[in-house]
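Take a look at this single chain in structure tokens; it is the form predicted on its own.
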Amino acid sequence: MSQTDVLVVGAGPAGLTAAQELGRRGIRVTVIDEYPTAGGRLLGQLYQAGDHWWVGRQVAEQLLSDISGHPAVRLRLGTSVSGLERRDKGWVVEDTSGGEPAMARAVLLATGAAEIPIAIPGWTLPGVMTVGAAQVMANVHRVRPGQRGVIVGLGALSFAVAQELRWAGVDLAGIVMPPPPRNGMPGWTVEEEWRKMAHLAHLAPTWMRPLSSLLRRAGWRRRLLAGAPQAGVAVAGTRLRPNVAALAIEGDAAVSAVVLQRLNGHGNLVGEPWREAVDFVCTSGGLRPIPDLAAAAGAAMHYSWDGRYDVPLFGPCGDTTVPGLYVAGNILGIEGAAVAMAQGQLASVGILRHLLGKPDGFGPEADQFALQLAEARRHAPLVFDPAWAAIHEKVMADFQRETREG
């Protein structure tokens, strides 16, 4: 059985960060990832912060360069984590490699989060995508998903992906909000897609923003959405379409066409429908974070209703209510890729506190990588979801109680 350390699931910006602080230190530290290439969604990443570029991938090249100094930190890529036991104050690991389980004194999930695809007639088609897969295909292989296409969701991600697939040379034919929900079927109402708008007006042409304030408010968030022009509003390099829902995809072989129809101030559909022609579309349905080891490993976690919002319990420094097992980055809830980092940071402190027996020590980093964290979320250019300041603080205030408990 091989020996480490300390075992990091997730090759991302949190793992990435948090084996770079372990290694500086000479912690032997293993970190997997199912993915052939280090990075995660760094790899993706491509925006313009303020007066600079934030490109993903140099980001992670400079981790991995830092880490390459450290022998005690190993990669293992193209390997899933496929058994996590708690045995005699330490790990078992089990991966697909075929090779013996790892032992591990401690184990940091940073396993991210998936994307919500949205099922709409014509789903399946080849040329449908979601708006990840098709930031991979246009920023890390260099391939356009198509000629002209449509997205289909709000949300934060749809307008960087729509950004940078005009950056691309993508036709778009803009965002279009997903039918509404019908006969009990999951997802969002057309009146929680528009109330999204709210949280998303840094992002609107500068002679939009003074109307932020009005999106605020129910009855005057219908009017505006409602009555936006057919075509669309100009944002993010492509057309918003608040009031325009698609309804199936259609094609043969491959996408050929989506059916649009309107909206009207309380989210019924109206008028007669209409075909658009594209050859790919995006579905945008949000993001969910991906706890599912932290649950099976026994910590405790807060679940929500749809799951888009489950988390492990988790403290300051990543700590669960498992002794030896932390967390970081979007396992904890969707932010950007620097809250991941020093996410990642901070739960090396709480590793290092573990594996020497010093629950009060490394008080400076600590603090350091804390302000840290709350620099990158006040700096944050996309908020992905406002919901989740609120559930950080009644999840780490209920991690509180279980350890006080416990």
Contents of the next structure:
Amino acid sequence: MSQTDVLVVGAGPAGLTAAQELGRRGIRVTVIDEYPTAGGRLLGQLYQAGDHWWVGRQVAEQLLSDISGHPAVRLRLGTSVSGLERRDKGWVVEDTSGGEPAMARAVLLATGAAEIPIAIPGWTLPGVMTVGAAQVMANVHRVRPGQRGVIVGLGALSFAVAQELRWAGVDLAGIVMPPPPRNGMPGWTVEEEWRKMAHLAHLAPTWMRPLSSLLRRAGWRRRLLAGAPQAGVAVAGTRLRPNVAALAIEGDAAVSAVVLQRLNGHGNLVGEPWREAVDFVCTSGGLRPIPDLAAAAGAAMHYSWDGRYDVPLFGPCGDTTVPGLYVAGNILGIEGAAVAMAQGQLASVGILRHLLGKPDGFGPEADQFALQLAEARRHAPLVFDPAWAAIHEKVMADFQRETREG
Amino acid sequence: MSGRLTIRIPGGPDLGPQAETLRQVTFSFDGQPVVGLEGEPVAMSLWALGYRALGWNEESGRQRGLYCAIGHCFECRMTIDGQRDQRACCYPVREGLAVSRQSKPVDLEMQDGMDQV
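Having seen the form predicted on its own, could you now give me the structure of the form predicted in complex with the partner chain?
Starting with the chain above, the whole complex follows.
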């Protein structure tokens, strides 16, 4: 059985930052990721944040270059973790490489997030993809997803990817809304989708930003969004169409059209549906953490009715309720890469404390990284979902209670 | 090959490697020789050639293709290098690789007394 000190699952911003911090102290680290290239979501990120550009690929290259200076850190790419079991105060980790399992003294789960589908009729046709998939195609592999597409849904990635597709020379029919739920399904409503717009308005062109405060007020929001022209308003190199919903996607062997219908100020469908020709569709239903390995390893969890807020209970340095099991990045909630990197730093402190048996050690480092996390949050270019702040507070309070009682 | 020119994106250094900097390799798709760029995922080579349907859903028989592009959804599962259910979005292309579409899983054959699998 191969031995290591720390096994990190996920080579994204959180996992690589933690590996860098541990590696520079001579700790043996193995980073596993199922993608053939390290960097995670950093690889496709490209946007303007204030007066500078965030080029995720360069951030990833810097991290990897730092890591290459630490011979104690090994990367195992193109490999998925298939088993995680606690044994003799350590962990046995199985993977899909066919080799023997690895034995680690601590495990860091930095598994990131998955995209939430928008399941409208036709959504399984070839040519329908998540908005993140379009980003990977265009920015990472430089393959156009199609000639003309449409983005359905107002996730945080919608504007960024619309702009990136525009740069890639791809035409878009705009950003449209998902259809209103049928049969009184709980959860998503057009109203909710519109409310998100108030939180995203600062990404819009300067002339639109004053609208942000109006969009926070329900009455104005309705009037403004229902009154928008059917062709939409120019945003992020495309057209935002807040009062148009995608009812269905059509095509034979692949996508050929999207069926659209107008929404009124109450988020109800009105008038006759019509078709617009597209050869690909991006769904932007938002992101959810991937906490499965934490739950399988026995960590106490916080669960939500639809799964999109399922997270392990966690402490200030990424500790879970299971000794030797740590978490960092989007497994804790949906935030940007700079936040994930600060969480990776904090988790490295938690892991060092565990490995060296010093539960109160590295105080100055912990304080410094906590400050960096707060800074990263303050300067975050966008709030993905304002619900996370309250969930984090509850989850961290639950963690304190669990560990005190335990 | 004409599709490659319109589907491959040229441009600056902030994105992934440009097509011109990667070596062209020949691999097989359903037995036919096709050309991709070494190291890119199988699904990207096929998409750039105009192939979007990568297989058939085992239950509905409908065609499926790339959906999440990062290995989460398994919609792009194909038989690659003799192994079933490999994710084409994560599998790097190399010279001589054999890639084929699949439909029903081999271990779910109709048994006596069953009316469907």
